[in-house]
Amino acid sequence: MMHPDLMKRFDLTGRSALVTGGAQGIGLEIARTLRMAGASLTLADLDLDTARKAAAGVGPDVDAFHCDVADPQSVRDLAASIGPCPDILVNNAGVPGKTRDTSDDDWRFVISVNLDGVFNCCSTIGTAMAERGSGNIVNIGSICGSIVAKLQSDPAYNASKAGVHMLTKSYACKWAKSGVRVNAVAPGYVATKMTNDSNDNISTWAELTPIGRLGRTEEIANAVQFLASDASSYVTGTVLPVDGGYTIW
């Protein structure tokens, strides 16, 4: 049996979480292993209904809001809407890249949920942890942020994750010392409907993996919650890859 002591350095009991992206795939998968650690928690999507519905099956006392992580506003009435700062926010809410030439909207659009996203709740919500003294931050990368992946080389995508590694490294260096830390998971390909959307590619994927798998989306969850406890007290911007070893050829 696992020694109480290092239980309590996992355990989220008595903090507050707020996932956006929340409703399916990985944030709600994230949502759910965070709700078993003990948080209290929020969902935040673009799909209220969605969101609402996840949020039940997470839990009779899980909330869900609406806010479209592009537009500051939002995100403020989001901020406004759930009363205090919570303790964790995980900045998932994202979009796929395009399998055709990138055109004008497309890059703006990528942009400005993938990386407008994450400024815009860190502007708000993290300097809202800042001035109380504390809170935890962990941004949902991309190793497309850091390679160009193979079958995946969509620069507004790929630009966009790159821009969320380095926002959470210099949010990292802003907050050090006002008690908060802010890191990245950086996720390899995990078997999820969009990623079962480009079937034709998976085999590939898999392949390349050393692993020889796609991931699950429990394992990207348990890293973000390793980075939302206390078991990471001494870790702040760090991009985490968990890839399967996709990265290390």
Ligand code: NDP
Given for the second form:
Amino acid sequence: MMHPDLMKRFDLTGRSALVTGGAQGIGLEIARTLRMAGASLTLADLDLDTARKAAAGVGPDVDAFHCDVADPQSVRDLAASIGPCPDILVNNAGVPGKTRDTSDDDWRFVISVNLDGVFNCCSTIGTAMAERGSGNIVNIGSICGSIVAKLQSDPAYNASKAGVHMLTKSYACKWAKSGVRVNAVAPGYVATKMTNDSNDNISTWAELTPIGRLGRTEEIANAVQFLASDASSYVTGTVLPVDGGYTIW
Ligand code: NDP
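May I ask for the structure of the form predicted in complex with the ligand now, the form predicted on its own having been displayed?
What follows is the entire complex, opening with the chain shown before.
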């Protein structure tokens, strides 16, 4: 059995966490995992009904709110609704890129959710954390922020995730002395609604992954839990690939 002193380093009891895009997929699994680690939880998502159902499935005391992370006012409204600034913010909400040519509207939409969304949440909630003198932010980037993955050359998605990685490093430096750590997880391919939409590519992505399969949502959530806990107290500004080795060859 794990020694209690070691368990304590991973324990999130007494901490509050906010997960954006937490109604399904990777975000929902992150919510479940942080709850299992003892955190109190708030989910924010575009669709309030889905978020409420998801929250009820995670636990009776889990809150759900509507938020469009692409809209700065919606993020400010969310921050005002949840009350005290959370201890942990997971910027997970995201949308896939387009497989067709990227139009002006496609570019603006993907960047507005995936990149502006992380900026909006950091600028409102991260700033409040820094003023308080404590906080922990985990952004969900992607392997596509570091490489152009086969069959996924969408410029908007890839640029948005590269931007998330640099926002992570920039805020980590900015707030390092204010008690706020900022890290990112860069998942490889994981079976969710997002990847099911590109079903034809799944076997190719599995073949291109050294481990030989797609990731599971809990494998991403475990990394987030580590970064959100005191077990990673000397880690900030890192982008942790959780990709079955996709980016090593
Ligand atoms: P899903 O599509 O399964 O879930 C994303 C959630 O975010 C949905 O509930 C969606 O709501 C919500 N969302 C979308 N836009 C907004 C918005 N503007 N404001 C608030 N919530 C929003 O995606 P995944 O779980 O697969 O992805 C989660 C994160 O992981 C994303 O950032 C993604 O880029 C990243 N990622 C995923 C990978 C994968 O293989 N699945 C690989 C690498 C990174 P709705 O459905 O109503 O639009």
